[in-house]
Each structure stands twice: as structure tokens, then as C-alpha cells.
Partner chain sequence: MSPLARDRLLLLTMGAMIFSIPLVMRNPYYLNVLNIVALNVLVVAGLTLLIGYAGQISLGHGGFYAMGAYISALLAIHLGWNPWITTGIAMALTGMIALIIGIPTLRLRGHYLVMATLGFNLIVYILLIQLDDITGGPSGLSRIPYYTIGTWGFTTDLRCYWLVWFFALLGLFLAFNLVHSRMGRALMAIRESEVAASCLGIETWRCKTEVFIVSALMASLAGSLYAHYMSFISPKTFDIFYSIEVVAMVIVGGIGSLWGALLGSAFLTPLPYLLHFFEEYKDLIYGAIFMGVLIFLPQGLAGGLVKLYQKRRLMSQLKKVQE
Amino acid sequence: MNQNLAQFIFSGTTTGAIYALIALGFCIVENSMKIVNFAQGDFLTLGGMFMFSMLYALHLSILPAIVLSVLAVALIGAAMERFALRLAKSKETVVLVFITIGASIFIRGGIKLIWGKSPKSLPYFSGAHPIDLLGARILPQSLWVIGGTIAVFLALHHFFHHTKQGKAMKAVAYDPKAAALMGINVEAMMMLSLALAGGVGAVAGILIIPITTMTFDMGVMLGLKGFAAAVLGGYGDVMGAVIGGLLLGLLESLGAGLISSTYKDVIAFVVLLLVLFLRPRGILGKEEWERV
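Could you show the structure of this chain alone, in the form predicted together with its partner chain?
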């Protein structure tokens, strides 16, 4: 039983790390445009697919393949801001959010056209031999996923709290007009945030394609889980995204292992709703005061 528990916790941490990574992508866009970017899950799929092509079609070695894949998806993210969101005549949240849903459908259509419907897979980065840890067996790839999430989290935390660019981005989210008056290039900041979100999404895709294999519509469910994680932690908070992701992953894995594997998603979503009813702004979210 104890051994099982350790196993559940480790596998939960791995899925949780993936959710956290996706949640971080949602977080970046929230911190510049105050919208939910529903194409985040498709950035992940794109990352995995590009990686696949870089390795098998262009025969690159791993490192340049990773760099190029991340850049490619970042470029697509920037293009989405430049050619869709920026052109929008209405800047209302609902309209912008639904433009990202349109973009998500568009990207998925493109992926299906280019890479087809069959699942794509890659070998593990560092072998398939599981490591024994506290009586649980974990794949080395899980460590890559967890390490990657920690690295992205630290980088984003530094970016938003300790760099001028990151603070400028948050200023844009807070009040675009005031930010523009302070000399911040608002549109460039928004484009940068979508490029960053694309890059983070690509990293997630590259890290998980050896574990899950990749199909064109994979991003839908993973994107929703990432969104749920971000909401659970407190939307827009970098730390909250990680906490929410880990919590959701652990909930699913423990729910599946200890209660019922068919209802693991139901358990996770019910708990999510209950948390929201008790804390309407997520775990780390602070109550916002409305000025009248």
C-alpha cells in the first residue's frame, strides 16, 4: 500500500508538472492582455510536432531541434497577436477570448493538414530504464518534465518580479493607457507575451511527446487541464499556476488510484468547483476591490 502510494504521488507529480507548465503559458498572456488564450494547448501540440519533424525530416540533433521548435511556435504565437488579436476592432474580453478559440480551431486544422491524424512519438531523452526511488519506479523522462517545469517557473518568476520588461508587461495588463503614457510599447509587449506563451507551450510539447505520443487534438484536453490548474491556483499568478498544476495532477492520480480510475476527471473537477466555491479567486488569488 505504501509503495503504491509513493507511486501515485510520483506519477501525480509528473502529470502535475505538465499541467503546471501549461498553466504557466496561460499565466503569461493573462499578465499582458487579461484574457484566456485557449490556443495554449495547441501551442503544446505544435511544439511536439515541430520537434518530431526537426528530428525525423530534417535530421537535426536534439539541441538545435529543441531551439528551432521553440522558436517556431513562439513565432506562431507572435503572429497570432499581430494578425488576429491586434486587428480586433473590439477589445472586449469575451470577443478576444473567442478569437483565441477561433485561432485554436485554425491551428488544429493546420496541424491535421500538415502532420495528419496518426499519432507521433519520439524516444525518451535519456533511456527507458526506470529509476527506483522510495520504492516507486519512475521514468527518467518524468525527471526531465519536472526539471523543465522548475526551470520555466524560475525563469518566469524572475522575469515578472525582477526585470524591467516583466514589470512593463504587468503594467500593460493593469492599465494599457497608463502603461503607454509611461513609454511602454503596449503592442510590442502583447506580442512578446504571446511569443513567450508559444515558447513555453512548445517546451511542454517537446517534454511530453516521448511519454504520451502526440495527436493533432491532444492540445484540447491538456489545454483545459492547464486552464483548470491556473484557475485553481489563482489566475495569473506564476506561483499559483505551479501549485494548481501539482494539486490537480495529484488529485487525479490519487483519485484514480484510491477511489476510481474511470471517475478521476470527475473527482478532479468536483474538487476544483468546491475550491472555487470556497475561494472564488483560487488558492493564491486575492480578493479584488472594485472602485465605484
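Output the structure of the form predicted on its own; the preceding block shows the form predicted together with its partner chain.
Nothing else is written out below except the one chain.
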């Protein structure tokens, strides 16, 4: 394999894994509330910032810092449902989506106040010595990113297909009234979905902060690209989110490497527009965007 091509592919896979994690967060909320959570990218930023504080302010080791950071963002996601979405007088989809946009702005403001505007970064979890693979040089942190994405995907696939809570969450998305009549606590399922989305977003932020410096508004662009990945794969489909994220990351990397890095950020939105025009249900999406 050509060395440069191999480098582009591995780089794109790492980036795509991050997009996939963000897309998975979108899918979780879609599979319970049937809305787009535009605060998903900010959950990523929160995860990275909490990880920074856990390591440098509380001086914890990596594993406890990861667990506490994920739990902290999951609690913020749950609070967003309990004190913002649940209290909305109108449950119309458009209203709830705008609430998530407002929550995104609020979270970014909070991050700026607590952690400031200066970029934050962390050392690699397992060293900075690159690994040679098929002619490409891969940072060990990239393996953390890819492994973390695989682990989250498998956990979510099991959750939605093999647990009562996951099936209840999907039932709430299809018909909240019918789900309530069957004894499902609709509000609890919605809160759980935002908590899970927050936790998944936090994992993405924790894994990416050693690779790139993190700022308070970093989640905006990453969130939009994660949304593009979710739509590309089939909005609401867990497997589609992973495929869409990886494909988008590869397209970006190959486009930047073989054409020009100038168009790197444009590619995601061109792909999003093409998918919406040509195949709105995405690669794995079914008619009327049926969920996993």
C-alpha cells in the first residue's frame, strides 16, 4: 500500500471514529425522543474539560478520571432533560429542538466561564511513540479512539436489542402514550436517553483531547459533522452511525490529502447535502427513517 495513502486512511479512520461517537449520541436521543439534540457536540467538549480537571486539579489516575468525567456529563445530560426539555409547555419537535440549541449555547457559556477561553490539552494515554503499520505511522492514542468507538457501539447495540430499558426507550419513541399505558415510565426513559447521549459524547471528548487542543466552542463544528455522519449512515441507526462516521472521516482525510486541506471542513456539509437530496434515509436507513 502506498505510504501516503495508508497514512490518509488511518488518519481518516481515527477522525471518523470520533464522528461515529458523536453520531451515536444523536441516535440515542432520536431513538427515544425523535428529536435532534444540537447540544451533542458540547457534551464532547464537556467530557474533555472534565477530564482535564480530573487529571490536573484532582490529580486522579486515568481510569477513575475517565469514569467520573463520563458520569459528570451524563448527569448534565439528565439535568438538561429534567429541567429544560421536560418543563417545555409545548412538546412539538421544533420547540424541543430549539431548546437543545439554547442548551448548547448555555453549556458553551458555562465552559467558557469555568475553564476559560484558552485551549486545553492532555498527554497521550499510553505514550507518544508512533506505531508502524502498513507503511503508516499511527499514534497509540488513535488506537484508544478506535477501540473506544468499537466498545461504545457494541454496548449500545446490546442495550437497544437485548435489554428491557433499550426496548422501552424505542417504544417511547414510537408512541409515548402507548408506552405509558404499557407501564413504561416515559419521562425516566427520556432522561436516561439524554444521560446516555451525554456519556457517549464525554467518551469522545476524553479520547480526542490528547490528540488536539480543546476549546470551549470546539463542539459546534464536531457536532455538525457528527450530525452529518448520522444522516449519512441512516439517522437513528446505530450501525449506520458508525459506518457514516468512518466514511465521512475517510472522505475528509482523502480529500484533504489528495486534493487540498482547504476543503476539509466543506466535505462534510457537501456530503450531508448530497445525502439529503439523493437518499434522505441514509445508507442503512429504512423508509420513514425507522429506528434500530
